[in-house]
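Here's a solo chain for you in structure tokens, the form predicted alone.
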Amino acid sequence: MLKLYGGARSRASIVQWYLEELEVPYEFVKLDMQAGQHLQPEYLAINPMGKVPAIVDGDFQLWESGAILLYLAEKYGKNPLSLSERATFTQWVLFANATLATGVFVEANREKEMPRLLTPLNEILVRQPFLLGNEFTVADVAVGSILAYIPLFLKLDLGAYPAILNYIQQLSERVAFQKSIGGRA
């Protein structure tokens, strides 16, 4: 069975959300980060960086939430992915982790970057229910999790982005979200 390693209030909940969406059986191994379990030799053998999340899927080990999401989409997704679909998913996952997260959660960037990033996202979500159209994908997990963290952790006013607020609400009502991110907030 796939094992997901994580800690309280970590990005492991993003991976957990996607595992729940995919209905992949997994075991959640909660590491006590304050006690330093993530820095013990047993865990460092899985992720030498000592960060969470990480997965062990049979003999395969992988860390970094974005890489894990893309792996899960490829291995457990319902349909084989074309090269262009993989590239599009990669684009959105990298955007979520590298651009959106730093634009929102790094306070020095927030004033300049949030409008630049949230305005086009809002425009996309005015036209369609999910980032890539009418179907929920790994892109929604990656980007949606970052967006959902804004009201949970930063308490920023997103009133200028009504489509994003609606999107966050729709995502937060998903059963898989409630079993993961929603259950940890």
Ligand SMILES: N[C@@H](CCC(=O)N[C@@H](CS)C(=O)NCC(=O)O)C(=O)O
The other form holds:
Amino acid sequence: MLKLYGGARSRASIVQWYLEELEVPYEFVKLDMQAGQHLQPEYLAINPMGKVPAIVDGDFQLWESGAILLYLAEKYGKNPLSLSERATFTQWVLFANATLATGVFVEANREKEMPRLLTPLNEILVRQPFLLGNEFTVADVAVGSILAYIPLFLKLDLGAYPAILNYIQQLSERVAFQKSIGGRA
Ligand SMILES: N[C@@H](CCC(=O)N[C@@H](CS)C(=O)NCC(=O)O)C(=O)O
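Requested next: the structure of the form predicted together with the named molecule (the form predicted alone having been shown above).
What follows is the whole complex; the chain from before opens it.
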């Protein structure tokens, strides 16, 4: 069975959310990060960077949440993906983890970057329920999880972005979300 390595409150819950959406059986291996279990040789053999999440799927090991999401989309999602579908998923996953996450979580960037990024996201979500249209995809897991963290963990007010607030609400009502990110709030 696929193993997902994570901590009690970590980005592993993003991957867990997608595994739940895809209904892929998995075992969640919860590392005691307070005790530094993620820096022990046994885990460093899976991810030499000592960061979670990582997965072991058969004899294949992978780390970085975005890479894992894209792997799961390709292996367990609607197949086969066309080159442009794969590239669009990659675009949104990289946007989530590189651009949006640093714009939101790095305090020094927040004031300038959040309005720049959330305004066009809000406009997209006024027009359609999900980032790519009417269908929930891996792009919603990647971007939606960062957006959901804003009120959950940063306690920032998103009242200026009603479509984003509605989107977060819709995502948080999904059973798969509640079994993962929602269960950790
Ligand atoms: N870009 C990485 C970030 C991984 C990351 O920073 N994980 C944190 C937990 S959310 C971690 O493992 N921290 C432990 C440490 O830095 O010692 C990803 O998305 O997988």
